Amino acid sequence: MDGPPPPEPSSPRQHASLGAYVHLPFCATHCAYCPFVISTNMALEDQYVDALLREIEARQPVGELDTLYFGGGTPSRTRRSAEVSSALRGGNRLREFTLEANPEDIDDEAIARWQAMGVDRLSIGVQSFNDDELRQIGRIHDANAARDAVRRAVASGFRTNLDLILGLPRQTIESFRASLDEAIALGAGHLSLYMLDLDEKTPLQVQVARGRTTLPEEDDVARLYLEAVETLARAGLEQYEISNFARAGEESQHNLRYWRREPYLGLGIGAHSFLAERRFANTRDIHRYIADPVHAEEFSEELSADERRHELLFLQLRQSRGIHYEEIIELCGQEAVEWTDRGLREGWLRRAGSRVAFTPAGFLLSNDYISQLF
């Protein structure tokens, strides 16, 4: 054989605490706007299923996970996802299951059967409350289906969330505070806010490069989004994360821990994983995948020290609890005094007791702040 072997799936058995990403990537159809790994070939997922069932197997992370979480693709569409749930949760009384689902698929059918799986978490990709502005990014569900969808899921007692995306092609300011608006009456506890963020050779990246459409002007959606935090706090849902907002408890568990830089697995294609300082991520190659799930890891990185250093503060400052005075000089020396001087007197970070952290503001060019660190 030429080459060196491929490497061994890692083990998670040496972590007390885990938490499980697991990826089903089948979509009826590919937004115009999504980057993610997905297949629209729905006669590939048995093979796809079978093929992670056997990467969980040799994976063995049984009897260590306390969160889980279903992401995509569209995992609302898996028919088979509660024997992938079976094979992984063995016995374990998880603290949080996460299922993401689009609204058309949410009927009382699939939430009886989401909930005896132990599903107790949904995230619902709505979007955008406005017909239009789901037309131009290709959903296949229309405003009604994501306003029936919402209901049914806080009323079946799911802790739930929903997406909207800021920034949509021919979004005005009036249609997003609309859709905000619908987001916060339908009473969901937790709600994920997205910039529009374009990569390359997406369709809607060709179709704005190529001016079939236009996008709202940058300083527009700046303003939206500040002005999307107050409204938000004011309604009871707390700004915890750059992009994320919760009433008291509703907190994504899950997504915590990527923040805490705690441990987790990555399942499927495209996965990413975090174990004992290590990053590693499987092939995003879904052929590739199904014919041998065991050895489908393409990209491994052992962290620096000083790339530790950076993570830890990149991700203690994407959170509005940001980070203690102490932690950011020890990280960074003299620099962060003069850093954290600057940002408290030009607006961009504010005192949290012991600790520093963005203002709203300084969230919208936090990369730009960080970066001045290092």
Given for the second form:
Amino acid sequence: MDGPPPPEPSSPRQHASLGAYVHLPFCATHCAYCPFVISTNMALEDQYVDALLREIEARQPVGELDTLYFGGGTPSRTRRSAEVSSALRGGNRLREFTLEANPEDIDDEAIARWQAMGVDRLSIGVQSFNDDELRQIGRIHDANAARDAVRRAVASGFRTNLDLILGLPRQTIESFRASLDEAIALGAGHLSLYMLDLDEKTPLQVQVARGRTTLPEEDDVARLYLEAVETLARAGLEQYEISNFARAGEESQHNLRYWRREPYLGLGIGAHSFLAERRFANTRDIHRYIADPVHAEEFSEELSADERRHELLFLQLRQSRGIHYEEIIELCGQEAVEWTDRGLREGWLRRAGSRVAFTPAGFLLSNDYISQLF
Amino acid sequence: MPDPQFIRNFSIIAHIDHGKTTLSDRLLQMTGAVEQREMHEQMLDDMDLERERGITIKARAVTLQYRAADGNLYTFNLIDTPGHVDFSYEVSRSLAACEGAILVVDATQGVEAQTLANSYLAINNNLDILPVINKVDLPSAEPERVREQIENVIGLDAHDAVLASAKAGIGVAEILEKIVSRIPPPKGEKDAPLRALLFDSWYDSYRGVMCLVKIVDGEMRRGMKVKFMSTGREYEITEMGIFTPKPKAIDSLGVGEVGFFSANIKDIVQAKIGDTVTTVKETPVPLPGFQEVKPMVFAGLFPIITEEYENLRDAVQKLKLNDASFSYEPENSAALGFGFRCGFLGLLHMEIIQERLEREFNLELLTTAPGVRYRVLTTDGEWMDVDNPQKLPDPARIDRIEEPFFEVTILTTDEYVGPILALAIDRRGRQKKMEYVAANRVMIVYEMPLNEVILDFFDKLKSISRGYASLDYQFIGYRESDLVKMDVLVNGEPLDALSLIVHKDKAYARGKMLVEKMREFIPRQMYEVALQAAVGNRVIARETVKALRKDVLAKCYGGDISRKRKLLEKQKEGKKRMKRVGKVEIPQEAFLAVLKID
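Alternate state requested, the form predicted in complex with the partner chain (shown: the form predicted alone):
Zooming out: every chain and molecule, the one shown earlier first.
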């Protein structure tokens, strides 16, 4: 023996099928509500992409990769994204290749470039079709640009997702309904409806804390969420996760990996991976990453039995198909029997065949209700 | 065995922070009981909790040897006393074991309520008092003013008070000499039947109950059979010793001596403080002053996690071994499950027990608001004691209710008199006395129901007087009052553990404030929570905690599952500190809301 081998970055080779997430952190401006790892220093872009290519080479995820997701930041602004994708996929056929795009970046030239890369799904950060609300949160696009972008994406044959946010500053019951109706009318096959999550230290959180701007009433937001679930279902967009709605077959295959605890590799700053029951993530510090992308891991945890149990619970329960009744009993014992009975009786849960799942009202309080089982 | 004429038994009495502990340490050091290098601050307080709170909970006695200027070797027994009013009976028994006391008064603070109370206890026990004005080296010291206060307020001759600084070592040599010259030796009959005053006891897991005694008459020897006069129980002494301060085994104790013994006593209740220990053959007149100690303040203790009941039971049993004044009996609350109704000497005692249970036994506890023991005369002409509001009979069966009253003595500078009187009146106080005891210093004496005193009266007094008022209180007896039981209902169900007994005239205001305060403490949850205060069937106040409609639906950013899982785990942790009552989760603070109302 030559002694222990030097530590290697985790390689996903042993897995049958794999997803990859690539973080492209560059943005033109920092939106007021955004807590993600982003950078507005475009001068770093070249060095960052070089670093990404080195990380990809070190991890060699080629072979079984079948879903790819470029998230950000604003991947639609990254000029060298094609280099990254070809380094990753080689000649692989993918089930799905999603790219997050901002409306102002979606033009004919960009569409052609993405199609040549093999992108087949665009996720568009529309957020709202109301100019006043868009200005409040610091988006650069306006409602017209958003409409135009979604139309182009759909017409070009992309599977298209549209992000909307519920609970924005200045949003009213009417303005949200109008945004939702427009989203449906534009014909996208997928919609992500997020409730505004005021993260600490975002500019918007500071503004709200100082009373400079006000948010809609919590009860109104809850009511609009329940209403949206119904409206979207009537339009053929069925809820399949707390915040996600799709026409049949349009579900995000990559995101489903997260909730099904299937393996995925995260590349780039702040990106999270899940391989062989280990969760780990890269540094959020772009300079550190550029300096040594191969040893940029900053967080790692082997899951304990309890933690694995917690994940199985909340990741399945956040999906509309829920969890097998037998499985939840196996995971939590008698407590789960009472938990389920109470949930069914009070309307937080519903039965779907042999499974138990949240109702829309249950989804709204699912943090509270799920954590009772922890 | 030392000749009693060379023995001096004394205590140090002082208001909190006036320097009692520092002076004790200094005496130990100057008599060589503790080497300089072993000296660490506060030798005598040996429980962690005591050290942290700066108060002495259990009495201890240390035997010191002092070679006086007259050339003779003297035995000093320094008997430490608990410094808090909750333990005033224990203090009085410790003082009864002494012939003298050193009264320490802070030269910058002057006479405070505890100085006064402890001085009176010492005077009542016929002790000779040696006044010491401490901290004279501080720039703000006013020894002459304090000397006058001692004379005018307490009525002691203070012309030869020692001016000292225990910290700096000033005046300590003089104090040692004055102990010899001013404090009388113990008087007792060497040949009379044994009479030993039991003034402290504690539980040792190897030896059983340990008793600390002062021999008043006769002699106590190892191997001797002794009898505890209050119970008639007999034991054989297995071990005897003195504290130097390290325990040192000895074979006998004679007149005037102080030491400990063990005798295979299993239960601390058998070693009652103030009891007289004698031989099995004789039955002399018991020493005066013995009382059964009775808890005055009662509260329910429940495990937050129901499964921890067994652990709590073991813990209270263990604590009881070491604390005869603490009582407990099982309590079954419909809302909170199984727990214990516990009795304490006072609020401080309650806090100490609660903290020890949580710290030493690693329990998470829910404590209900403290109450007192009422005497109820039923229409059948029968008297009953009620220390749990739930056990109050139906109003139709009550002829009258009596509640414990205390005489509360407050010393304050005159600028705070107005607000203090207003507070005392608000707490149903009746003024007995108010007088200037020195320039700017006013003594206010009120009679007040204990029930009102234990509802944060100290905290209120402290805040309205900016900490300048000091307080002492003592039990004076039971008196009839117009009292009713007030229930708190959560979603229409009475939460039994929150029931209170209140004066009829105060029920409405207190009920209204109570549910308002509770609403602040109860977080919004999955269901609407209705809070009501009711007397009988009449609802007197109502508040609603609106239902939570959504909690945040954070998305799993780019596959960051760990963050989301930790958020949920944290949410669960938060719930663990709450008690689930039916469907409603109630944090500990809500159960104590009654203590937080203004």
